[in-house]
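Just one chain follows, in the form predicted alone, and it is written as structure tokens.
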Amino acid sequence: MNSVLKVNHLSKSYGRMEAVDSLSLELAEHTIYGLLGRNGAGKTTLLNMITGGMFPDGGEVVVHGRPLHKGEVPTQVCYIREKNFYPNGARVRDVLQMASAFHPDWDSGLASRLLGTFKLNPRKKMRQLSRGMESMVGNIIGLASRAPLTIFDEPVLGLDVLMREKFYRTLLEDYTEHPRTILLSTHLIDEIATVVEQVFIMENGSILMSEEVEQIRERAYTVSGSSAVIASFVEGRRVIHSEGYGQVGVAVLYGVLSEQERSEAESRGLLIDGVPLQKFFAYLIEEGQGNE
């Protein structure tokens, strides 16, 4: 695997609060990743350290094979923050022009086309834009930058469903023509499930799970039926969530389930079904909190 980014045992504290706790992860080239977590999970702190905006208390960040030193901003990286502050009176075209100066592979033709795609007036002042349209200006910068490592922090805030779908579709189309490493930080796992190849699920400054999306789909499942039979079935398995209603129960599990095990469970009156990724994500967070 050709590594674009390596994070080794990264830590950052604010007083007694451990925002990022000895976290490690690695991103390969030409791959789309998702960084998932609730607000306060430590995602933005992690991204700020990766991109040189904040220095860690411990650990190491290696970008394109080179360790990142204190006060250094990595090259060939485009980081689109959740919230940006623009010069007073700046217009959309001014912001795009400023961004182009920082990215040597900038594609001005793509930026112009995307203004049309997302119906953005280049002469409009940034302060006049809605929250969603402000997000789209950042997203255009991320796409037009052509940076080998592009990071989007909550890229669809303020966008309606149709605009979110259009953004994801545009991102995938452009990625197909110009592969690079993309990291999408969000809490909307169902929406990005068809876009990303691998997810990192983060809570309390740590990575709870790092898996390929298809593997999560294959290994996450629900079991419902008699509470007594479920209790016997789940023994020795990883139970993410469980609840009961009298003599009937439901459990969410994670792991490999063979066809023979599935048949045996169904022969005992249990119903095996899939689980929506957003629910699985929420239950996994609850499990992580329970292990504190």
Partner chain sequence: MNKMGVQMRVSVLRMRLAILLVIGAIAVSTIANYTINAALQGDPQRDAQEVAAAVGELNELAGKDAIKIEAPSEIENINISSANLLLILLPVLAIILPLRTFRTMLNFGDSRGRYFIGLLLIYAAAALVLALCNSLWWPFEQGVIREHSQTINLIEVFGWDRMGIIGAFLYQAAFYFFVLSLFNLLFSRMKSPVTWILWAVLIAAIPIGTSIASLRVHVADFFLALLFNDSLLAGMGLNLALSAVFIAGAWLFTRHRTI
The other form holds:
Amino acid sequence: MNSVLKVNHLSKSYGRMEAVDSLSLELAEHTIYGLLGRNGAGKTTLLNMITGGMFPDGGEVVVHGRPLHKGEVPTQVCYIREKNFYPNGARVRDVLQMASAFHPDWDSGLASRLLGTFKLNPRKKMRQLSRGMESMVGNIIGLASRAPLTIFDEPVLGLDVLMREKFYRTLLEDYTEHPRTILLSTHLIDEIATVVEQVFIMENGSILMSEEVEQIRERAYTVSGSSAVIASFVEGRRVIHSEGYGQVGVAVLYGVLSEQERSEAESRGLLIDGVPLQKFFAYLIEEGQGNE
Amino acid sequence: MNKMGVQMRVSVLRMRLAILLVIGAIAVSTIANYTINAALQGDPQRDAQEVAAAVGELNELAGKDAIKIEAPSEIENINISSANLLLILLPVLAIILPLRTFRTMLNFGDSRGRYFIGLLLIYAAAALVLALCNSLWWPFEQGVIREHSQTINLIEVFGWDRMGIIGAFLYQAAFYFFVLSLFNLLFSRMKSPVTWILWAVLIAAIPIGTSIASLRVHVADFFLALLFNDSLLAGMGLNLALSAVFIAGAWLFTRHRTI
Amino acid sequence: MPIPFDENRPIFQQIADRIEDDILNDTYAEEDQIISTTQFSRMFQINPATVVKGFGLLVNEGIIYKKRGLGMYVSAGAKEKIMGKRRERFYSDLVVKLLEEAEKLGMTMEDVIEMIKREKRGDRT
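Okay, that is the form predicted alone; can I get the form predicted in complex with the partner chain now?
Now the full complex is given, and it begins with the chain already shown.
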């Protein structure tokens, strides 16, 4: 596995607030990742440090095998910010042309095709665009850059469902033909759940969980039934969330559950079911806060 | 388009409004002057006396006969040369570019080093272009405009005309670059306490430098050497050396500037 | 295209199930070429690695096989294999649960069998 990005014990605080707290993660080549967290979890600070826009108080960022020194900007990286700084007096096609100068693998054919796909008028000025169309300009740049590491921060902000789907579909299509490492930072898991291979769940500046989405689907489950039976069942298991109403209760758990354990539990009257991902993450984040 | 081209484009986009405003202001002031000249009956002799008194005061301040303006016995309304009004663009440029183009360029994926070199190239080009404009305007101003109205141009105020047209051009370019690099330094990193100290020192220096008599001589000497230097080489050298110091400072700011 | 998958179960298993269904209902005959992983990924907007994993499951079970440079094909005897596998699952997932539930409701095996027969006759009352 070739490492495209490695982050070691990265920290950054604003005054007394720890925005990023000794965070480590690694991205392999040719993989799509998700960075999930609520607003204010520290995602944007982390991404700004990875791309050299801000400097960590401690720790290390290694991009394509090269440590990033203070003041340096990594090459072969395309970072599409949530809040872009494109000149608002420029036309869409000018912004695309300007962006192309910074990406050696730029595909201008793709850029102009995507203008059509996403129904963007290239003659419009940036200041005339809606928030969603603005996001799309960034997304076109991110896709057409074909950068070996492409990072999108909240790429579907302001977009309607149809356009969101179009974006993710296009991303998958282009990724299939031109594999590269893509990191999607968002607070909405459901939309990226089938698109990404692995997710990092971030809260309070740390990674709560780093796992393949498929694995989470396999390992996250709820048990419901009699409170007493649940209490004995969850013993020694990782409980993400639990609530009870007198005699009955429900618990969200995480871990491997063998067929035998499952049928045993069921024979004791427990009902075992899956958990929707978005719910699972919400519980996980809640749990993370409780542990502080 | 290469990266430098992008930077030029971004700079033009960010400056467009300011350039239009400056040119508009020059046009308005020129028209206003003509109207006033035509409408008011000035007192040329009294005006001339006032200018002579002002020159005398300046010479007293400098301690010697540094300013070699022959105050005429009578003048009409004196206007600043239109080409000089354009110089307002120097501070405007060096304020807007560091404030408004750094993030844009880094957002595109530019490195701080390349951005900074590009910025210096733009400043150098701006200094040369403005110096060229004024140098070409100067003979026209003397030959044509002064037939109709009295104007005043930096070239004669600082006595650069004694160095010939090429000399005047070079001295101006060096001085303009100095102004650009000074403002650029002051606006390169507004979030840093070092910048705030720099501002405080500069603001404090003006009243202190002019009010304390023993300092005043040195301040005057400094400006004489910087602006009224009899040697083209020494004058340009001083301007460019100071620019180099400001540029080094601005790079220290930019090198670790966050987005 | 909306995601027609159950999000509580791993997608790769559901992908394998879906291909199996297509073989069972004769959408794909034996030795037919099936949809490529790329096409599948595009059609359902699913990460290609997940699709490859799902197809891999079927390759391991000998239900489909890869022709180098051509694509994926249905193996000979695939349908039989799937049916055998599904029968086992039918027993453990449905029959066992059915009887457990019947026991809870105080029904005998004869009651259950009678119910099944009635349903088959189309006589619901």
